[in-house]
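What follows is a single chain, given as structure tokens, in the form predicted on its own.
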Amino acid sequence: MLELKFIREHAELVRASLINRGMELNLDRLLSLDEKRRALQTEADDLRSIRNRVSKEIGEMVRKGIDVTDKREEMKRVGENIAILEKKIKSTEEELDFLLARVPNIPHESVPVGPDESYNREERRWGEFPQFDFQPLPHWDIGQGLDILDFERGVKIAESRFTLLKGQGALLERALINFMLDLHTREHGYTEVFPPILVNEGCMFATGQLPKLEKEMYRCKDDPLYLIPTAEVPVTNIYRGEILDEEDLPIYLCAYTPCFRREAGSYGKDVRGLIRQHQFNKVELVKMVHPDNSFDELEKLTNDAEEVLQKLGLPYRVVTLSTGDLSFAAAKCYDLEVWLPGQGEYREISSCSNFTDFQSRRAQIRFRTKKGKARLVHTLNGSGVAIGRTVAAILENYQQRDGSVMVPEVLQPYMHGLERITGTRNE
């Protein structure tokens, strides 16, 4: 959330974010509703300084012997007049606070300005596409050739965009998260948590899902509860509320946890295979750290998540969201995209964000500086990365003319040894 003082006075920078990101708000009623508050609460102030002023003079009245009959009744139409300016305020603030929360971040200067994904600017590739004697298949195929995902019985469990794993491709899935989890926090200095996957509204609103995205979430029928979208909610709010200290900056925490998204919009996009389902597993880290230095920590973050596809062999890209793709919270994000060469094209495998001050706000994270002011931390997450869609390029990447699968170098230790999928065993 910005700042309401910020938006006063940088109204047109507030103004073009907005233009830049293709969104429309009535930044305009916003601003007169802060005012017409302003004023409103001025007068409610200055009708209880009276009250209290005038209490004063009625107190020394009465121990003069002086009938205040008068002073009474003049007190109490001010006391009258200020329960009518609170519920003006009350309502005022209402509506104001609805807009608020629908104030999008302001984009760093570095981000590319467009209005779609065509804009974003692609920074670096890795690794080389892999080459085939034959034509690649993409992971579906790979996958129920093998009998290790079967999509139709995901189907009977649940509905459309889920998918039941079997044997070897079960064993990968557990491998990828073990790895995962091992490398950043032996490696990128992560303290691991396992946090709830149920959250309360609370803890959507503050990291920006709602109210934005409430057509993405899954909510429970009978509890003000929702399954998470991203493990980066339940983590960010572990400190909600809180005051740090300066020398606990910066906090690192990775998270596995599967994750939970209706998909709202999508229908016709992705139907096949494990690009976009309802539920996937991922591997998350997050960032509390020191507002001067949270771009420095952006490149690290990605560097982090870029870690995880090289040492697993895989050819990706990295690309710089336009201001018109940029996700509601982010004020800067990196998006990595994996080489699918059964597809013969880059697909989404993680987003890279810096959302500065603009979820601790809303959640009130902060920390405590040398000298003893509270200070807003700036937070950041990123996917490190996420499993289905990892199993799919390493299916896609590492197929074989016979229909198996190689299996990463630094993954066999995790998969009991096996260097080949061929089937349903875990042997």
Contents of the next structure:
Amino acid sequence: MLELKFIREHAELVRASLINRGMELNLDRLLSLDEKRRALQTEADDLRSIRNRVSKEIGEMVRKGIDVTDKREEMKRVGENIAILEKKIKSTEEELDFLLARVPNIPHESVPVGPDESYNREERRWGEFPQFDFQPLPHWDIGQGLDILDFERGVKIAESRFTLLKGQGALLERALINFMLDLHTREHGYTEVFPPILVNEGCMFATGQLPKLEKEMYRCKDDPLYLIPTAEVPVTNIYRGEILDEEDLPIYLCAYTPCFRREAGSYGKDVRGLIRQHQFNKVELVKMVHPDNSFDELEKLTNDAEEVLQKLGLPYRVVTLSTGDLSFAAAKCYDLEVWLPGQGEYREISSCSNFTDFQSRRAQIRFRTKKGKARLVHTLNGSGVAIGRTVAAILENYQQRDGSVMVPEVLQPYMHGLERITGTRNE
RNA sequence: GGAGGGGUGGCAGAGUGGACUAAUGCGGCGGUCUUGAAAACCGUUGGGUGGCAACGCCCCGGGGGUUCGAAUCCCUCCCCCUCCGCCA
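Given the form predicted on its own, corresponding form predicted together with the RNA:
To see the whole picture, the full complex is given below, headed by that same chain.
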């Protein structure tokens, strides 16, 4: 959420941001509601000021035994007028809040301007494409051939876009989680947390999933709780409503959680394989930092995520999302795209964003400066990285002619020394 | 699920209709003293909002009500704690 005062004073910047993002929003209506609300507020405040003063006088007069009937009558009328104004203020504020909650963050000046992903800017590439002396297969064929991915039974248990992992496939999933957590906690300075996976509406609003992405989320029938679409939600909300000490910053947190997304509106897209699932695992990185260096922290966070792919030997590229592709709450975002040789394309495996004070204003996460002032922190997060898509990438990049899959060296200790995935046997 | 207790500033914790303009302590900041630090002492210190300012308004879990006036009384919802029951 942006500060109303900021929108008022930088209306043209906000307007440009809306246009660049390709978003429709009645900014003029918002501005006029803001003006109206302030005028009503001033009027009501003046009346309240009178009432406060006279009420105090009434108290004194009563004590002295002076008759106060007239003043009481007068103040009753003032009270009625205040009530009328308050009603107007409330309805004005409702519409104002509705619009305000839908104003996206301002993209950073380094973000390429364009309507869609074709305007994303490639920053760098890492790694050599693997060479095959046979036709490389997509990961779903490899996984089914080894009987470590069972798509039919995943559907039977839940519905489409749910998959059953078996044997060495399940072990690979578990190994990746542990490898990534160890890397980030032991080498990158993150503190591991394991948060609740059902969260309340306050969390969803704070990180910006609500109100815009309501249809993307699974909601409990009898409780006002949602399944998290990413660990970003519970982890960012750890410090919701708190004022931190300046010395505590920066705070680096990482978490493994399952994630749940309804994928509404993506029917028929990526229906095969592990790329687009309703439930997937992810190791997430979250930072709360001082506002002065959040963009440096974004570079570091992105590097931390990249190192996962480097250690696994998976070729990837880094792109900066254009204004049209940038998510609602983000000021800047780097996507890491991993090479999938079975499909001959790069696919997103991590998204690293700086939300500046957009989330922290909604969540009221602040820190106290040396001078005693409370200021909003900047929040960042990034996948470090998505587990299911990493499984897909390993299967495709390390596949062998005989249908087996080599295990990247860094993962072998996490798989009891297993060097080659050959099936469901756990030895 | 049943019974009881509770939600007040960064934290702890008073406050049952009019000087609450929220006591007090801790913590923070500034200062005195000191070679320096600690201790002690003195001062200061919540958040938000409107206004160029003077100054004003709002905030005691959320919402609603009574009253000239509500942290305080009433209604309602939420959350936390203790005990009992059930249970991984």
